[in-house]
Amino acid sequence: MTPTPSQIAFFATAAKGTEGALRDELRELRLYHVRADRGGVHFEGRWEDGWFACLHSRIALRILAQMGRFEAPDGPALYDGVRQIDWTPFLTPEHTLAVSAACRSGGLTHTGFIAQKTKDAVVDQLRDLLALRPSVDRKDPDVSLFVHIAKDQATVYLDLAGESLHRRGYRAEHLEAPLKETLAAAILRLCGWDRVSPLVDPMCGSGTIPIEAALWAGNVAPGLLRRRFGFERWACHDATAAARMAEIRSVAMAARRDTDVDILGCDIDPAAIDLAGSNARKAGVRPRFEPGTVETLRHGDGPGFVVVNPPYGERLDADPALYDGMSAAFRSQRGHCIAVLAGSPAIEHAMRRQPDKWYALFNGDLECRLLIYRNAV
């Protein structure tokens, strides 16, 4: 069974700009001592709370457990600090390992060197204790570590997620420039969607926004779609831990609910509609998908929500006329809230008025604005 210190410090990582949405989500999930920070959200609890967050968070990318914190102005100090942590509950010589790192404002400035020294400390500890050492597997490790160094202060984390949590498992295929599932979920929360009002995405592509909306409305824990998490491959995840995790999954399964919320996705590309429908079936939800263009959008008088990630700039080439047509169509949606993820100033200019609210978000490395207009534009 996983070691059980009374309280573990966790850090849930998030796309830049979505930290506030993740904070609100984790508070809604009744996790403890939730506090937003740059790049994610802190919370505290038992190991099971970390498992629970992996299963239920729609916005977090990874759930990290803090294993140690110490001064690391140079390589020997980093090596010694990592080696002081007991890694035997998590790794055996039969397990594989990978280490990633980030750093700023300190004596150690090369992430590759930091990862190498960390790996050396871990495998040397196990070799000295067990006469054998684990192997490195950067593509599919059993145990993933992350080291963050800022101003010579090193924090070493275990990654509970393994593969990034945005990989729900339903989107085996996608079109060009897909929106990450976690960012779609954050957009839905930030725009104020209530999980009851009708919602339409008139440029749905592979269907990520409508599918995430349907999962949220149906109270479907996004981690239920995954086969397993990283922590389920640790040495300490024995039969007792597996049985407890099965109970947590079972409770989440029972909490799902049927919903008749009107969620619609449209796209001009028939292949996109077919793909979106296939992805929704894999996710076990039933939003509607229909061929159509944004210019012909007719979703009835409100209240309702239009949530869209239009093509822009580096992501996809877009004719400026598309933005004008999009703005005109949105003005016809009386009583609706309009939320647009804009990666180009041309999109905001086409809206012809200042948004009622906006958030700076990052779609990958591309800085965007989430523009929110109340009662249409």
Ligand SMILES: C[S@@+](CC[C@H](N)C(=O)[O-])C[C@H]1O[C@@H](n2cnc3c(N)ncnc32)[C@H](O)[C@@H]1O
Contents of the next structure:
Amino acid sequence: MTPTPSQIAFFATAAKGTEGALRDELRELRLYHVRADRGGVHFEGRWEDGWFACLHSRIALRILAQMGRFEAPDGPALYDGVRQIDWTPFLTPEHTLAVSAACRSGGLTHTGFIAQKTKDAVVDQLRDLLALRPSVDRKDPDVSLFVHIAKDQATVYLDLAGESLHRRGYRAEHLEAPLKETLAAAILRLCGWDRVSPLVDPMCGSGTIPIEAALWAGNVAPGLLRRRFGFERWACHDATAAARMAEIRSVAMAARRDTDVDILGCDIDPAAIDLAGSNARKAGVRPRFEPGTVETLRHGDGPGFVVVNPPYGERLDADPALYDGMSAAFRSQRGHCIAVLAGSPAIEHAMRRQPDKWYALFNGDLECRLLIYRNAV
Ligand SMILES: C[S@@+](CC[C@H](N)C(=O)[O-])C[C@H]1O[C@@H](n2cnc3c(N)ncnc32)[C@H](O)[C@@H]1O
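Given the form predicted on its own, corresponding form predicted in complex with this ligand:
What follows is the entire complex, opening with the chain shown before.
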């Protein structure tokens, strides 16, 4: 069973700009001491609260458990600090590990060196105790560590998720320029969608926004689509822990609900419509997908949401005439909330009015604005 210090300090990482949305989500999930920070959200709890967050969070990229925090102005101090932590509950010489690192301002400036020193300390601890050492597997490790160093303070974490949580598993293939599932989920929350009003993504590509909307409306925990998380490969994840995790999964299964919310995805590209449909089937949800152009969008009058991620020109061609046509179509959707993830100022310009609200978000490395407009009835 996983060792049980009474409270573990967790850090859920998030795409820049989505920390507030993740904080609100984790509070709704009734996790404790939830506090937003740069790049993510802190919370505290037992190990199983971390498992629960892996299963239920739609916005977090990773759930990290803090294993140690110490001064590390140089390599020997980092090595000693990591060796002080007892790694034996988590891995044996039969397990593989990988270490990643990030740093800013301090004596240690090279992430490759930080990862190497950390790995050496873990491996040496096990070798000295058990005469055998675990090996490194950067692609598919059993145990993933993350080290963050800022102003000579090192924080060492275990990564519970393993593979990033945006990889839900339903989008095996994709078209160009898909949104990360976690970013789509954050946009749905930030624009204030109530999980009941009709929603359309008129440029849906591989269907990420409608699929995430349907999962949320159906109260489907996104982690249910995954076979297993990183922590389920740790040495301490024994039969008792596995049985507890099975219970947490079955509670989540029972909480799914049927929904008849009208969720629609359209795209000019018939191949995108086929792909979006196949992705939705893999996710076990049924938003509607139809071919169509954004310029001819008619989503009915009355309350509704348009949530869209138009092409920007960076990865897909952007066309000023497309933005003008899109903007005119959006203005005609009476009573609607229009949420546009704009990766280019030309999109905001074409909208021809100030957004009622906006957020700075990062789509990968690309700084974007989520523009929110509320149309009169
Ligand atoms: C940035 S991609 C959307 C990606 C999507 N959010 C996803 O996660 O896969 C933009 C999409 O707009 C579509 N598109 C371009 N012009 C369009 C138009 N006039 N009407 C409807 N869709 C259009 C493209 O085919 C492309 O799939």
